[in-house]
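The data below hold one chain only, encoded as structure tokens and taken in the form predicted alone.
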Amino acid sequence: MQTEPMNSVEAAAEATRRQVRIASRLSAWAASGSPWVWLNAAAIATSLIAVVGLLVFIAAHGLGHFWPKAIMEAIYAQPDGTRSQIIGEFQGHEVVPAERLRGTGIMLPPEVTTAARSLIKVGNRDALGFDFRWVLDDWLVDTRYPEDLVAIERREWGNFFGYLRSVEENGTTIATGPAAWEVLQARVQRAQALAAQIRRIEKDEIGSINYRMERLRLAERRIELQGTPDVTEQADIAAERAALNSEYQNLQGRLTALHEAIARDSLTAEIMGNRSVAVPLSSVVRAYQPNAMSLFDKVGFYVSKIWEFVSAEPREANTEGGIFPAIFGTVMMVMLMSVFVTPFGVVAAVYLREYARQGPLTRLIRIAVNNLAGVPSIVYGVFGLGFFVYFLGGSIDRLFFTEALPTPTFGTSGILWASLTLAILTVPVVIVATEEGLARVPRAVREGSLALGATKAETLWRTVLPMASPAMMTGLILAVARAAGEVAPLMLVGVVKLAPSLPLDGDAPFLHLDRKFMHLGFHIYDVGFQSPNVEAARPLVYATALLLVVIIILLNLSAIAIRNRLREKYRALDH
């Protein structure tokens, strides 16, 4: 039996009914809230993918810098018949329009529209005048990777690439050929040990003596300003100065002997162009042969380089070495900022929520607090420079450090003023978060405490604030996340390119809040935009940015752990 086909009217009616059913189902689906759930999930997933992708990109470009790269040797044969030797590491590759290269004087055939070129790190800046060189891939011939090519990291002039020919002691050759490599390794370790002793004496011991000598000078100046010299005190100062001078002379004698000992050894190597160059071992940080290294050797080298990056001081205009002073300065500044911002923010929030009369003035204050969170950070830097440094710091100098004037003590940029400036910058976040926590404390809890005979202050201190402490920690977490990455205000109130001394050391009073400091954010800006050697600095920008993100995450995780512990502790009271 065959079904009769529907006429046009019935077909139209069926289509209408189908559309109505679909629209009804879509309306029910939208009313259930499922679209918004899926939309939020998609937004969160996209954000997570973007963040993870950014971190992977930064890590790949930053951490890859520490892996020992192979050193190639090739002949650069140009069309005009010129042939030159190239020794170095491949750093990058790109394809560029031929017209761009013709504009730099490179002769290419008219039919060529694009050309592939590579960036080679040739090192030897003291001998060649440059660290990096662009070469056309088609002009590189006879490329090979000899195992006896040596890479040398130096304290000055960047990396050195070449063939080791001999090792000298006081100008006399003591090893040549293959045997020279083992001798060189032993001599480099000796030079490194001597350099460590020199650095410890110069920075720690002599630095401590200079600091104490300056304290004696200021004490003597203070006696002069008092107008009534104390003979006994002056004699004590003179005796202590004599003892320090004697100690200084002894250290100078040791330094002279160490400098003579470290200057004993040198090496001779052949660089590109068949030129022989002498390198004093006093300038050598490490020497290695990457082409001859096994995978295990490369992993060990990689770990040692990363450890040097996080534990050593910078060198070569911050493009080599480590960034420990910047790590220390960043963490210390954030901790000081947290100490300052937490009580200020909590006290302000408690007053606004618990004591202030809720009226137009209170609402205006809350609006002002919220607006402060949107003020550009550089404005806070200008405020900190004017109020904290010039006004408050200058007043402290005139009251308590007159003997040091006109040289400022607190009347100049320092870590104290930087921490206070960032505390002012982040205090609105802490106020808002703390107020929200106080508002979530049930009214019945307050009334029950008061009914049991507690005063309002006791109720606030023993009941309300502990229950609102997770919200306080949330405000602190947000404050740390913002403050740790700020750079603009710090450039005005304390951060510097290179700080000779850490704010915390072994000299009384141990914590020197008047000292300038290094910061990871400013270090990124300085290395990325102010470095005289951009190509050498670029990988360190990525590595430092990754480290800054890791430090911020660790600080936030620490605060989150404390917040969760407080939340679990006072959860029973919420119910």
Contents of the next structure:
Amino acid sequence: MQTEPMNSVEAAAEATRRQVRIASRLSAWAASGSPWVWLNAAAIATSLIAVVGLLVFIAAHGLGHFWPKAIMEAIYAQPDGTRSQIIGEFQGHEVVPAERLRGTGIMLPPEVTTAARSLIKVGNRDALGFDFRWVLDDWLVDTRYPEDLVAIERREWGNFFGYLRSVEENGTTIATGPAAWEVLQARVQRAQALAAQIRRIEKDEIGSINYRMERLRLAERRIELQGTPDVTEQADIAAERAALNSEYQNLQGRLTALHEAIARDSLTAEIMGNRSVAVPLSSVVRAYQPNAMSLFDKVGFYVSKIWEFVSAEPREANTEGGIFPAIFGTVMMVMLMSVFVTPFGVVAAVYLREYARQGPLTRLIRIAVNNLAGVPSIVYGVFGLGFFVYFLGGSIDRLFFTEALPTPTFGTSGILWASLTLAILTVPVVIVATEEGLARVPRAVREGSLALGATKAETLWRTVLPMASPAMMTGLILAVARAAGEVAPLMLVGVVKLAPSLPLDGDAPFLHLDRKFMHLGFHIYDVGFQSPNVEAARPLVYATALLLVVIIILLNLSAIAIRNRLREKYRALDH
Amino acid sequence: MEKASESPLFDAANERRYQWRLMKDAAARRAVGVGGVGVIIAILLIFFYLVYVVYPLFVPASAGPVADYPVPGGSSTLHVEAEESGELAVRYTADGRAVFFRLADGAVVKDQPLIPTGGATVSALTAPDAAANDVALGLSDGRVLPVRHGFALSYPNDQRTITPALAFPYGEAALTLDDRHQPLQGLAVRDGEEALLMAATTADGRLLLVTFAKQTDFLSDETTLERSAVELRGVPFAPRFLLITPDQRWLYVASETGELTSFDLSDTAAPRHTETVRLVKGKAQLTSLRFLIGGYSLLAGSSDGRIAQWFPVRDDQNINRLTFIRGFQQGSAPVQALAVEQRRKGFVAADAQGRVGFYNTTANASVLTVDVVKGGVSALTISPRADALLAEGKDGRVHVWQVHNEHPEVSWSALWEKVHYEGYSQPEYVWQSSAANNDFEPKFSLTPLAFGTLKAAFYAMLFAAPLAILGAIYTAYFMAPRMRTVVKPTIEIMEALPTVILGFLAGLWLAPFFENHLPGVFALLVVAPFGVLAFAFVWSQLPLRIRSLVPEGWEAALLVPVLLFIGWFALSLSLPMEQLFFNGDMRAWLDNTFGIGFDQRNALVVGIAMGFAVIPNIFSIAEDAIFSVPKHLTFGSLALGATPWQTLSRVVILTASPGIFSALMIGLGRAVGETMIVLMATGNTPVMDLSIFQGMRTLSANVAVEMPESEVASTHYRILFLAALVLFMFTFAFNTVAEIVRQRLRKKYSSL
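Next block, the form predicted in complex with its partner chain, ref. the form predicted alone:
To see the whole picture, the full complex is given below, headed by that same chain.
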């Protein structure tokens, strides 16, 4: 090591030597092929980041939706002097180049290059006309979080944010000021109970009456078409109709009374811009003060919101409320599909593996079946629409439901055809998995059974199939996972944006296979892309996506676990 | 060997049970056989059903004679028309009667004179719009009588009865067209909301344009007509054919020699002469001139057997000029009559030899030619549903033919080539299957959709193939086994994710994100590989003590935080870069500098989203292939002194290359068929643009969007099935090839 300072020539020489050393190390390293290995590692790391990142992203947005957000109040001071009051929740934040803002007409001083802006959900769509606003952070001053700011979820017009001023009963004020809050909560509970009653009468009881009236009408038309009017039958129908009518009048009376009762209460609140607005309690779902809630309250609120999400009906064109009908529809369709796919898939696999002659034809069929798993799902949807809905459904209508024509019963999309279409779509998966399971059963077991005098059918039924049942279950789970996530074919054969009734209800024949249904995957598509208010709907879409992803991951993990256990078990048997 | 009956265990109960078991076995065999074959047939049914629905598109049209009888009601026919259900027809005779007769046998149902006998006679007749059932008679005293025929449908005693009726929308007394009362020789009438427009040529060679302005008295709701006439001068030839467009904007006047001149009628008091064109070629004569449905295209039949289609095309100076679009040649005999289909862009032409040809203009196709009558044809019509042809021959008989012409709009050129559609200035590839009006020209070019499909699949493979294959190489060859047990299920989960979720994230989050951070994204694509390499080099120079903290085979885990940092770094640079290089707005910069438009939902977003969906498919098969390469090849190569990378690149990859190829084919098949991601992440506009910043519409998304609203068994419906069939066959073929390659590979390895 030199102790005297180097002169410039020596310094330069030393630098060059160092560069040459690095360069030679670099080229040596490059020649070893190591860079390529690292790039490959980067590729798989990217994929891992993508998957895990996606799941975490959906989880964060989805779970975060239900947590009660604080409401802020601030003054928006624009450079031209206008100061307006803003009340709302923070929904998002971004930093944008100032050029883009200038392009939309916001006047920023020329030296400003970037601007940070926030998305505020101001709610009150009926009073304000819009419920989201972008505001520039710099112009938002005096941000406070007053504890008495109230957030109200309503049955229509979305969320409401404001200060509670008074509670009214039949127009007369019964509580104002700080005491109003307790009174409001009590009244809201009463209103909720009444609303639940109203909904039950309208949907269940009157709905049932409507359904029975429709059946009477169809029975009448059937008699008319048969051409031989039977006076007694017609009299019976008339009597039933009269009974239904009187039941309906009864219910109608009760409904009127309930509507009157629920219309009794209302509240007055002050929203942003110092405007006073009256909110009838009949439209209130929930009222809370998020800024005043303790952690315990918030957790309780969170749990109740999650429960509402999975058990309640959607509101507000699917942008609020719950997704219970979608969950129910998905589960029912998947169950129906399993009922169809399991026997068909297992029988076909058993035939291919055990009974068919293992020649080139069977190999060809096996290849064909495998490849059908890779055919685009939209093709199955098209087939389902043309064959099942129009051809089979139309024929069934012409043969059995002529009295309802021209309104189609089965000649239109419905849960039966959707399940059948998805069954055909997933049957290759079940066949492949079952075949694999059957192939794994050692020959010794089969031959031993036959040697002991069992027939082939008995061997299959008592020995081979039970041993292959985990594989069948794996196949079924994979089929169910696929069916829960496929949307494209369902768009053609059975799913709707909002189903008025569930396929399973209390009216005979209880299982209505001709009804349309809602589906989780389609719900995501519909709410995300076909809803009138995408900003409001977006958190709900994330929550639904999270639910769907969780279901599918659980199914797949269980299938993987079963499959791994199987492999272990049979590795010991194979030799 | 003892016989069963001699064994001490044998008794009747055992024998019965044995027979029962044998029966169960036989029944099971049959049941499983039936069930298995049934399921397989059901699966294969898909292909056959699709072919069954698509097949009628390619069935050629056919026609056969049904009836033939003397002309009912006598006198010569000026105009004949059939009614919707094909039961009745009406003919307007030269002696001023309307004769309604049954199509099947010619029995006259109603015979009504339209003008009082002894007065003026009919000298001209025009039927501008077959669909509206309006006819106007030009009389020998210069008057015009508008007539409307109708067919009333009733069901007395549940039997369908059609009753013909005649109405005179403007009164039974004819309107005065020529105030000099000269006989009218040529006539064109067009009724509008505000005025009834008529153009006529008189016997003394004048060309008149008469406007009857309508005034409705809102108290009594009566309409009065106010007449104003203009004589059009300066037409350099003897006018023989007159036509007014449905919007009452243009008057076409044509001569027998084939010259056509057009007048702009925006001001009916002063019509402006705009252009003159020659409709026929050479020395041919113009024998017939009609509008196609919609009143936009002109069909000119000439004496050389040719029918030419002309319509106005906007040129560079934005002026509409009548342009020749396409021609159809029907033999060499002169075209004598043209009939126009009421619901499609098709027409029928009859020539002097009695041959009748069916044509469709959009498809540029001559669909069918039949010999209907010997000698010429004097009147021709095709029924509204285009299923019956009525031809009155010069032999004085009416010939009725039944026509099956279901899908004339489909031809190779209509589906795959550029077509010059009405209203466009040049031939284009367009997919536009429906519009709000009835006389719409359906545009069924599959080219934009196929282009979109290939573009989406290309960008998807561009992102997915390197990531998947390189990742598979690392996972199968270099990765530590413990990490592999974590990575493989993760990739399987990636495969199981519903594409709905990928699509919605792409459309709702990724697309706006890219739009806001465009420079950062491109920076990331460039910086990431170099950053990784830089980190790798630095890592390799670190002392062994630090390097041994991360065991061999865990480099991917080490790279995860590195990549996260690089990503964050590149994206946070986005805003400053945008300020520095792109004037603060990269979108505008792209548009101004390169003219590249930027669509928020574009091919870049689709490529990444679909790439994400396709990576696990390619990955699992490629990884399987590389993993199954026998280890002794690796060991041998390493023993001979090669580095791991050399072994990989020169031995293992080459051995596994068929498997990798099969993986790519399967991935491509999946990318082509993907529906939901494309539906949500592109703009779904059928444009043909290679730019990565523009959207597209694919075959699969098109089917998903249009199928619920398409009319069953229509051409549109069948074309959508054709698209589904094309997708099916494409993916099936790809997957089969990949599967065969994979099975051959497996067999090859079992011998190694």
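Rigid core: the largest C-alpha set superposing within 1.5 Å between the two forms. Since the model is a prediction, treat every value here as computed from it, not as a measurement. Positions refer to the first chain, counted from 1.
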query: Residue 511 C-alpha moves between the two forms by 2 Å or more, core aligned; finding: no
query: Residue 70 C-alpha relocation of at least 2 Å between the two forms, rigid core basis; finding: no
query: C-alpha of residue 250 off by 2 Å or more between the two forms on rigid core; finding: no
